[in-house]
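In structure tokens, one chain follows: the form predicted alone.
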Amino acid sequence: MSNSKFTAGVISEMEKNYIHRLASKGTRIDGRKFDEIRPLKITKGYVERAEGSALVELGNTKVLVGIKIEPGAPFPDTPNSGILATNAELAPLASPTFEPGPPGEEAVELARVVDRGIREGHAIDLEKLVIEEGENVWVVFVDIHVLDYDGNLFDASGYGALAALANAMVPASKHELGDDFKLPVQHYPVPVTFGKIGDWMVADPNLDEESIASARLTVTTNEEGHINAMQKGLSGTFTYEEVQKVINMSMDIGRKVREIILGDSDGKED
């Protein structure tokens, strides 16, 4: 969406020219390489009362993801499968461009991109969440709360969702349905977003880079090197060669991020 609040930062022509000039020299406004993401820190179990949670700090972008799991009726067309539901909230305190009220287009888009990566990447074995086929299944709610917005909410939210799911417990005993058990996470699809600035593709665009990008592409890949989802944004275009380049870079970055998500302690990528 060319008029998205995700790209609504105000930036002067002088700053735009400066970012383009740096890109032509192979560098970026914060000194990163084109295929380098910002410092990443993931704190798992941030909210003790949630079934699973994670706080993600990607540069100055900060996102909190919480997991709630409760029993419910399955969808009629998938009686032998649990349910995944993803929601996003863009709190006004996170950015002056975010407004109070019900979820707008930007929040819906964010939730949809994160949900698609998890769902198409078969991150959760939903068939193991059946309590009674056709009658009762576990419903997994992924709630994304943006705390501070400085660009690239898609990746920060995706990392948080995966990390939160990875440490989530199904509260079976709470509902008198047996013993608690770990949520059956079987794959780790990691999203990596690129912004196109001039003729260059930059990974994990910050807010200034998002503001002048002509196109955006998010590629989600799993630990087996499979492409699980792709989402294009903004009005610009990518050539076939550019898409191939982005896919290759996303796989390399995804492997590093996945190691942090799977780490036993807080992960940091500096």
Second form
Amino acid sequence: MSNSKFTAGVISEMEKNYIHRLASKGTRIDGRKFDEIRPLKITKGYVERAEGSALVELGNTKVLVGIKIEPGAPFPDTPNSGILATNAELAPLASPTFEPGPPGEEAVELARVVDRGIREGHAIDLEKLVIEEGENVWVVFVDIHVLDYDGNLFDASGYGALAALANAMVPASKHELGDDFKLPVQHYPVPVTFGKIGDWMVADPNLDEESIASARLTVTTNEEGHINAMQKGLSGTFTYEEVQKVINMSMDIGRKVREIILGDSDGKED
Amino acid sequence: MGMKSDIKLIDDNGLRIDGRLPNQLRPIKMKVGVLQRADGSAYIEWGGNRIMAAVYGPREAYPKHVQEPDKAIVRARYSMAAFSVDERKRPGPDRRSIELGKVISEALESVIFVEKYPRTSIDVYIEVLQADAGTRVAGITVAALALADAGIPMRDLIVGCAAGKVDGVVVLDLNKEEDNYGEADVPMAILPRTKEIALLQMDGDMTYEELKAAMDMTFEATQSIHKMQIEALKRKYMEVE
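Now show me the form predicted in complex with the partner chain, since the one above was the form predicted alone.
Let us now look at the entire complex, which starts with that chain.
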């Protein structure tokens, strides 16, 4: 919808022209190259009460992801599989354009795109989360809390979800179901988002760039270089060549980001 | 996607569960002008899908704060009837419908001359009466016809189509079994004249080469679906005679 909170007209015509002019010279408003993401800092284990958590700072964008895990009934069509549930909150403290209330379509899309990456990339081995087949399985809740919105929530949230899952423990002892064990994470599908500004594709768009981008494309790739999820957004279009270029750049950036996510185990010293 | 099963989706002759070749579409039928009250409407049968689309507008946008001073807003609502699937779907918007409504709205906006109608809304209602995989792309294809029927000026007649991967083979236009038990699905919407991509989603597991093969298949198929759209539009006026 065009009255998007993400693209609310917060940017002047002059600044828009300036960003376009910079792009035509091969640079960006914060001096980055087109395929360069903002500084990424991940603090794992930020919330001790959660089974897993990570605070992601991607430039000035801040997202906190918490994992809660509890036993529950499996879906009837997947009796021998755990459950993954992802939710996103665009907390009003994160931006003047976010309003309190139930999740709007932006929050729903954000949660679903992050969920799709984790699910289709088989990040968690859900088959190892069965307590009693058809009766009781572990339900993994991924909750995304946006704290400071300066653009590109898809990637910040995706990185936070992966990092939080990677340091999550299944609280079996609390439910008298044996010893706690590490959540079985087997793949690291990493999302990378590009914004289209004029005819240029820029990685990890910040808020100003996102506000004037005509189209957006998120590509989630795994450590084998396979593609697990894509999501195009906004009312602009891409050519086939542009899509191919974005996919290839996403794989390259994804590799570097994966190293940062896997970086240190608890992140306390980071 | 990716549900486990022993069903063989591609047989020894390389044919699919419904007898199609990998790059073959399901049968498609379209009809324009099927509803009385709507400003524009259309109906599509695509494989087992039965989908109706209605367009209202451009009309004054409500509530007022959603109005844009320099253009029309495009609001597509994707909705599935409770009886459209095997297990009754609880009526009303779920998270999937909300997401699809958003990406379909954005895809349709890419072809509409929204700047001609400031402060208005163009409302597109897509009702899935019977679902058989590929509803979002069939929905876009029929919405394009309803928009044309409503006389909304557009840059192109947008076409939706999907391709994916089942049993390791890249195939066009997945049916329900292939969608449930296959390995990947890539729904797209294309502007047939310029070949621009207005909607692109993907889920599953594909190599870069497989993804390109799937996109190539969709590009080719959208040209023939586009011809069917034009025929369907012409038919409406020939039948009046």
